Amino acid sequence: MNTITARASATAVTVGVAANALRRLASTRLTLLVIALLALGVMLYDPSAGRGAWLLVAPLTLAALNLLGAILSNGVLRRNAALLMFHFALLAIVVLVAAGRLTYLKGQLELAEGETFSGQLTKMESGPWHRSRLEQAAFRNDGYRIRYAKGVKRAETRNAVQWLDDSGQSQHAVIGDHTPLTRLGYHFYTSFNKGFAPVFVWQGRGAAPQRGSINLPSYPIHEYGQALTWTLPGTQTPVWTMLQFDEVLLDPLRPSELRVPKRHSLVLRLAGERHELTPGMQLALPEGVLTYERLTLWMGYTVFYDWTLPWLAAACFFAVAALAWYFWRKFAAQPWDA
């Protein structure tokens, strides 16, 4: 008997603890501590900076924890399934912008007309815990419309993109601003960040020709200031490139649309000499050949990758029908007027 006593004394001290330890995880005062520290993470949150996810993870984390002590612990949450339906929603919804957090990405490119996506983005910030895919995700830029209003207001984008499928067949879309393009849950958008490309081929001593293009500086945010610098592939030489053109492309006084001026040249400067180039032209370097082939567009897109946004969406949706039902139930017990 003294056996079955002990026994029975050190479950009920087990039970105790586990009974006070989900009392305290499910206290008040930890739920303000949770919304302050949330509060602070927000604050605090700046990716580029290297503060990232877990500023917001880990009070998230914490509030979830809370949230389910909350629900095992509360008689009368466990009595009332509307209420019950209502905490199991927000429980997802905590751990659903956590998990998000953890495995999201945001990212920039550009790429000229005729140009693959390779997988190389020009800027990105994402999750610890997400593990990129993009080299899969390619995709090449067949070319894009964009017009303009008076006042040169852009309207609309339309860009035609091509892919291959996991079947290996060739499909086409028009994607824009507000319409993606989505490969293996990315989603490529573009942007207002556009302009213009120059194409060269480099043909350097004894090596295979190279055929690539620079991208100049945005249009016409940066009407006035079409140059950059870039470097001769397998060289240690700069070249300053400036494009000039005399036509006017975007009429403020009239719709217009973006295009590839008619007459155009390109002035480079590198090692202490200026040049003029126009499609065709060449211009012979000690380190080789340069070959200006001609002008095209660019073309800036936006990525975003987050999978939870749908699995978000419903849980809003169960949470708000669970919450109309525990009111309808609640007024509907008595009539409204008395």
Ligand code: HEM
Given for the second form:
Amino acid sequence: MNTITARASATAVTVGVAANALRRLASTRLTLLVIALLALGVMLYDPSAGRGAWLLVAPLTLAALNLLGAILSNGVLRRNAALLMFHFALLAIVVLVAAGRLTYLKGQLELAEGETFSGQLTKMESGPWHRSRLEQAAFRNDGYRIRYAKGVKRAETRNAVQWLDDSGQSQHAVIGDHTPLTRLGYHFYTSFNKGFAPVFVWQGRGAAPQRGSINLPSYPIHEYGQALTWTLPGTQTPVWTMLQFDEVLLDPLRPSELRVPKRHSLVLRLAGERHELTPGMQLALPEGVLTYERLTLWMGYTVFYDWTLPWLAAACFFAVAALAWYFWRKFAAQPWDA
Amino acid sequence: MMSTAMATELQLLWAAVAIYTLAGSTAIGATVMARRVERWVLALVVAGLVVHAASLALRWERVGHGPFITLFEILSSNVWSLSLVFSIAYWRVPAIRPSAAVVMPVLFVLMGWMLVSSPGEGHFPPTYRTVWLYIHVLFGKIFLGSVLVAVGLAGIILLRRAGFAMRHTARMPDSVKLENLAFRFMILGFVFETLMLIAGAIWAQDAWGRYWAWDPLETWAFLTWIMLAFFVHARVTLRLRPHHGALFIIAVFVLAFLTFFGVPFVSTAPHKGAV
Ligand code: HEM
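Starting from the form predicted on its own shown above, please give the structure in the form predicted together with the named molecule.
Starting with the chain above, the whole complex follows.
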């Protein structure tokens, strides 16, 4: 046997092995197994425990390979444009979902009225390939209105926000419920998480005054737990702070709106002493002077980034259209009342 | 105290249930006695639908939102939509008519359950104020309705196989043809279920900033979809016999039924929007 025929037969063997592998990969019996495994994975998967993603990843990977094999080699699929397009769209959906999971970001943030988002999230999860541009997605919370129906049922949320566009122009919008703010592909949604934010000015000894707010626990969920401990900037001094007011803000008997109470006070406990402050009052401490300015509201936002969304929607609609087309033709060939 | 508007609404509902029951019993009687009273059945179902629609409209007007929130509302609107879909199929595809003997008892169960569930009002959350709600619900109702029609045929196939109802369903096509017909309705349902899931995902992205979160309702609805995908494939790959197909159809319906009427009301973490 000379080298050329040896090589040719080696190639033939390789091609044969590859064709065989493809046939197995494309097997419609494998499809049944894959679909069953996917069902099993969906039943066992428990995202709240934060585990078991492989239960979905494994069958979906197998599904993608199986689909690819069938698209490349199954005669029935290849002869039927509509069915082929449907399965191709399914493959595209699996690939897009994978790409989305690798690059997404989901997080939470809180902004007091007048505060600008600086890229800091209170909670975050993201795909390993997410490259954050959150710092460039700055916007300011200009305050919000939330109406409540009788029985303290939350109705619409209207949140005014402001940001600078690429040309440095200030832009305004009202977001809430179905309307997120979208900046650089990040979608910012208002959430049910919101509450009161006392604003303080702290002047440490020999330091410049700094203004800041603390976000008290979510209201009205923690209506009876409006207290928080924080630390004076640049010190180790813990400050326990509680908001007090008598007014019924959200009346169960009639429609109402969330707002700052007309009259309130803050109880502060620090260094073993109790103080009660109303807006404008100051507290002279060994480390500096603390001024309580006023009470505002903070809003909790969720942020979501996934560049695949429009493509995914397109692939889904394409899939249904192809599926409907395939069966339309198939069923039209024979009357329904056969 | 019950308002007069609510009293009227409930009286109309009772009247509709009575008419449906009469229609259903007539249809079952027609199957069993092989009598041709089908025009009457259709006329009665249409009358029931009209009276029921009036009750639903009164309630919509009174509570200010559609029947999408409480178990009572969901049962009521589904009794209406399922009756509508079945009556359209009954009218357009005469071959399926004797299957009313299977379909009507399913509707009776839903009606009985509706009558014992509380007709009180629920809260309509702000995230429901979107056109996607209507699209999602509409697709879902067409899906369940189509599957119910298939269930009627599947029931006949299984009854025949068990040796019952041979004579009563003699004027229906043979089981192979029936299964093919049932499969068409399953596919119709499949297309609309796919659309329902897509519309739901778009709505969820809009309202809660995530298109899919594996909440129990989403998970169950997706499982129903997967099961249908399995059925479609098993049917061609394994060349299923009619009664196997029929068993699949029943299983898909049971899963969908539990998803529609069970999961949202037993789950501790209900579909995000409902809270
Ligand atoms: C996971 C990988 C999959 C592969 C490799 C695959 C492959 C195939 C093939 C080869 C056929 C033609 C069968 C034949 O006529 O012999 C087919 C048909 C079909 N597939 Fe898939 N499929 C897959 C997943 C799915 C999924 C997830 C769905 C549904 C959602 C689906 C829906 C359908 C439908 C509706 C038909 C037409 C059946 C009929 O005409 O009765 N497939 N598939």
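C-alpha atoms forming the largest set that superposes within 1.5 Å between two forms make up the rigid core. Predicted model, so just to flag it, every value in this text is computed and none were measured. Numbering follows the first chain given and starts at 1.
- Core-aligned CA deviation for Leu283 between these two forms: less than 2 Å.
- Shown in the overlay between these two forms, fitted on the rigid core, is a CA shift at Thr308 smaller than 2 Å.
- Fitting the two forms on the rigid core leaves the C-alpha of Leu232 displaced by under 2 angstroms between these two forms.
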